[in-house]
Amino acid sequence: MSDRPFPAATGRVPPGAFGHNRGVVARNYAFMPPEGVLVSRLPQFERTIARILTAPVMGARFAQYVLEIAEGGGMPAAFAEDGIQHFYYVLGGEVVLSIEGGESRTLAVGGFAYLPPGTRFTLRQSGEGRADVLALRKRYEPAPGIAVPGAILSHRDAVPMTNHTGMEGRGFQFLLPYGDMRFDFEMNLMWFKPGVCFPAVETHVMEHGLYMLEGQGLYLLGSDWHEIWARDFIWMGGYCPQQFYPTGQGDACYLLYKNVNRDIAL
């Protein structure tokens, strides 16, 4: 067998023959590093690598992903689908985000936007450098007698920290109107001082998909502990068993899906 003239290339696999790995996938939740997590792309942009984290062939009925938007990139057309509404929170860097007919603003870190099912709108990088945004899409279900919400481009320090448990150490930042049955979804900030865990093992018919942003961890799925830091991503499914306890010597902070105002479909 003759040699074969590969690319010239720097990187070297580190040694040994097994894969180590942090990530979990089982029947009801999924534990996601981003290291395992391989590029995509997406025909709505150009020159941006889109991270699928979780999508219905695992068993979620939402899709969500980390998009890497490169200088000059994003959207070159306006984009719609009908039946699904869409929200964006940014990561790092900037972006524009351009409601066709309405509304434009920039979004720096922390800066986030919902958009309705079936608004055509652009999302684009600006600024210097790469912009990364966490991105999700859900089928929206309508209720009988109730309004499809209209949409929100805001930012996180506009939204007020509060504390609805009245347990010492927790903080919830609230990023879609709480309570406002016109959503069938929350995303939510949560924060913990540290040592400051759940009063109990979650188990409940609510779906989450989880974004660790600050901090570290450890997360109970099912059975198991798992430990969590910024960039990990966790689907849990219903009834998932669930809980958390920060560590580290700062606060902890993840971003939160969960489905929510919505009778069950029988």
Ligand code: UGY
Second form
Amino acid sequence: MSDRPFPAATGRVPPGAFGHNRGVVARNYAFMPPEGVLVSRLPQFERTIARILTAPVMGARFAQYVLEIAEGGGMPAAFAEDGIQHFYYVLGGEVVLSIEGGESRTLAVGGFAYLPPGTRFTLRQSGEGRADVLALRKRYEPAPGIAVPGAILSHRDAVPMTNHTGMEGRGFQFLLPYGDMRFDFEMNLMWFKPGVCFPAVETHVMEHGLYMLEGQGLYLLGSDWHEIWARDFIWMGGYCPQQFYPTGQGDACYLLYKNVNRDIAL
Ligand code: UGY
Ligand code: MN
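Here we have the form predicted alone; I need the corresponding form predicted together with this ligand.
Expanding to the full complex; the earlier chain stays at the top.
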């Protein structure tokens, strides 16, 4: 043992920490519990930690993050990216999203924003305490004759709960206008009563970014089941076999990204 001095500290590695990991990264899916996702910082933010959940390096064609914005933090100046759309959903605390020359709105838990490519905006913490925000960036796929959509600032309570499946115990909130071809992705709140799984294993070309908001369950990815609960994240690539079986006592809900409304690029 060397006698090299380190700064005084009292923290200890908890029992069971060594080598135990619920996370899995496979060719076309990843299961990401929050404790393993380390801190990044981004140049367009101050006093903000970004936890990058998925990115092209994993295989995804989009990027998704949890932003932890400390009091007084956020974007100090207007930010915009050519060709890139942004989506934000408030998980905790409060932010103000301001579009340059346009709407400005305080977004509390369940508030969300869609920003079309090239929009100049700021996102800043407001009120008291840290704001946690789920963020997503995706390159817009233009389609001939289809206009680019406008910005949306809203709250999940303003979005109706629907159920196109007819299956009992299911609820859907489509945060972006469903079936509107101007949008090339959906962000959907998927609600489940305990024990109500979807009726078949899905295997489809669309990708998903799934952030667990409430409840718990078992998630099938490929041929493996994973226990999932709030704050876990899943990336599902195209044709990843998938099914959710909700367990526990209460309703389960996750926020699901899905690329839609565009033909296959060849
Ligand atoms: O719409 C969907 O693709 C959805 N049912 N998939 C999922 O929840 N994994
Ligand atoms: Mn699916």
